[in-house]
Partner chain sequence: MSDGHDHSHLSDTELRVRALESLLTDKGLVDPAALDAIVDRYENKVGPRNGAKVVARAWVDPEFKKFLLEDGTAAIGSLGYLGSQGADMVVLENTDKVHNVTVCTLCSCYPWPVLGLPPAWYKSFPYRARLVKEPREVLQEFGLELDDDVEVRVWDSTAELRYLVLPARPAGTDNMSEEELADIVTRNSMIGTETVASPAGGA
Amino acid sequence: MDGIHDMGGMDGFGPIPIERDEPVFHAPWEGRVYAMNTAVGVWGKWNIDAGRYGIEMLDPALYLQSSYYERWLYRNENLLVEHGMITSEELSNGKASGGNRETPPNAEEIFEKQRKSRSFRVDEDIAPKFKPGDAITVRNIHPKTHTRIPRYVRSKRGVIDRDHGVFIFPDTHAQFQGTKPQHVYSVMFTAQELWGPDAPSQDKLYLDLWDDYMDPA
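Please provide the structure of this chain alone, in the form predicted on its own.
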């Protein structure tokens, strides 16, 4: 979707501060949000792509004024209500209303799932649409739902650098419409193709793109 989260190539947000010896969490509440995110994720009510889509659907003003873990918190609140795990009233007053609900996973179940591999690579024999060296043009698509194709690369020409193999397609996965497995490639774009003739002629950008994001050039 075309939202404020898609900041690639945008200007005006100022420098990125680099902290020396930066801590993992800047405040205790950030660690708690990280832990809660892990715990509710183990419940399996949504997947990583649906989770990303949840952040993308935040109000643009709220997104811009929120820190990284605040966005996680607001996203999880919305998903918990959407999937019937809590109610809006419980979220507002901080008190459980009771009633029959599914038993949440315990700590050991959470740790066990975290220890398991979570690769999104798919072991299926699916023919690739492209091969290294092929020239491609990125499709100029503007889906209303989740996609991993950034705005700044749409309609641009690139060259397939390598084939990473077969992976879950995030656009359908986020909508619970199937995994639609397909090849993912590292695609090379020149800086001048993306940013115009004033960009450095020797600079290149490599971006991972799925089959459904490209057409032969």
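Numbering follows the first chain given and starts at 1. Treat the numbers as computed from the prediction; the structure is a model and nothing was measured. Between two forms, the rigid core is defined as the largest C-alpha subset superposing within 1.5 Å. Compared with the form predicted in complex with the partner chain:
Once both forms are fitted on their rigid core, the CA atom of residue 110 lies 2 Å or more apart between these two forms. Residue displacement note: residue 101 has its CA displaced by at least 2 Å between these two forms (rigid core superposed).
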Contents of the next structure:
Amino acid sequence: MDGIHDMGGMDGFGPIPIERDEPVFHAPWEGRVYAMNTAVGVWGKWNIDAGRYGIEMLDPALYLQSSYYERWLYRNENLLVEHGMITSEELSNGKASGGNRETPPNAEEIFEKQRKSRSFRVDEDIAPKFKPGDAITVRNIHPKTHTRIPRYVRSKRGVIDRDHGVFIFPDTHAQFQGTKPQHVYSVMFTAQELWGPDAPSQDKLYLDLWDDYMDPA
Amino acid sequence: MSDGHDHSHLSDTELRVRALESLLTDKGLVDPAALDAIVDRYENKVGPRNGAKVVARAWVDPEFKKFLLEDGTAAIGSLGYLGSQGADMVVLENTDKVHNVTVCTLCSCYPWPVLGLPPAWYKSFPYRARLVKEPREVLQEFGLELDDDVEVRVWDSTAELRYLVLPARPAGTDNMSEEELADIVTRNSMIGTETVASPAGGA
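The block above covers the form predicted on its own; next, return the form predicted in complex with the partner chain.
Up next: the whole complex, starting with the chain shown before.
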């Protein structure tokens, strides 16, 4: 989706807010949000792409006004209700409405799951559409739902740098419509292709794109 | 939550987080002790010291460095630092001619097992918006001036690959041990927003 989250290349946000010796969490509640996100994720009701889409669907004004972990909180509340883990009534009044009490995963089970997280690589022998050195054009497509093509590369010409192998396709995965496995590549763009003739001629940008995002140039 | 403190000063966000944790606990969906353990893990156990050990090993062991640059996942795995948000790793070598720097413009992708959780600036709107378009200006804000003969390569983490920058080993460190070298490697140098400085008194 062409959402507020797709920020690459925007102006007006000011200087980088560099903070020396910053803590991992700036307040205890941030750690609780982070930990709840991890712990409820272990139930497997949604996946990482659906989780990212959950943040992208926040109201744009709310997205900009909120801190990072506030966005995670709002996203988690929405996903918990959407996937039936809690009801909107429970969320608004804070009280569990009876029913069976589940047995939550303990810390060791959660860490074991994280250790075994074997990525989103798919062990399938699928032919790549491109090889290193191939010239490509990024498709000018505007999916209304989750996608990982930033706006700033659409219609731009790049060169395949390396093939990373076969991965889950986030556009369908986020919608629970299958994994549609395909190759992911690092693709190189010159700074001038992306930002025009005033950009330094020697500078480059690399990003990771799936087969379905590109055509031969 | 019943930690005995006066909660009258809590913000709306803090109250909302407490309410959610209380509800999820009541329903048996989360175990508060597991939440404590997760917070402790990322506050105290997993962090950029892991990545610094990878870098220091590459600085002292040319065979390991070659392995790391060719197959980041296997090399980092050999030291035990793979896992969630860092299962498929690519390592980028910074030299005096090529400077790599990483970002996630769409969200906050970052290699957790080697660097821990990202700093707030990495997740900030200015960094996400600006690095891809004006990396040299952004790096200047971190105190890094790059000459025109250096090629800047910005890596936008749009997929599930996670990137670790291998900073250049500074001059004046020939006599340092691997452990001492790991101590001078900064988190930002492994993101690419800094270089590693020569230690005080060195070079």
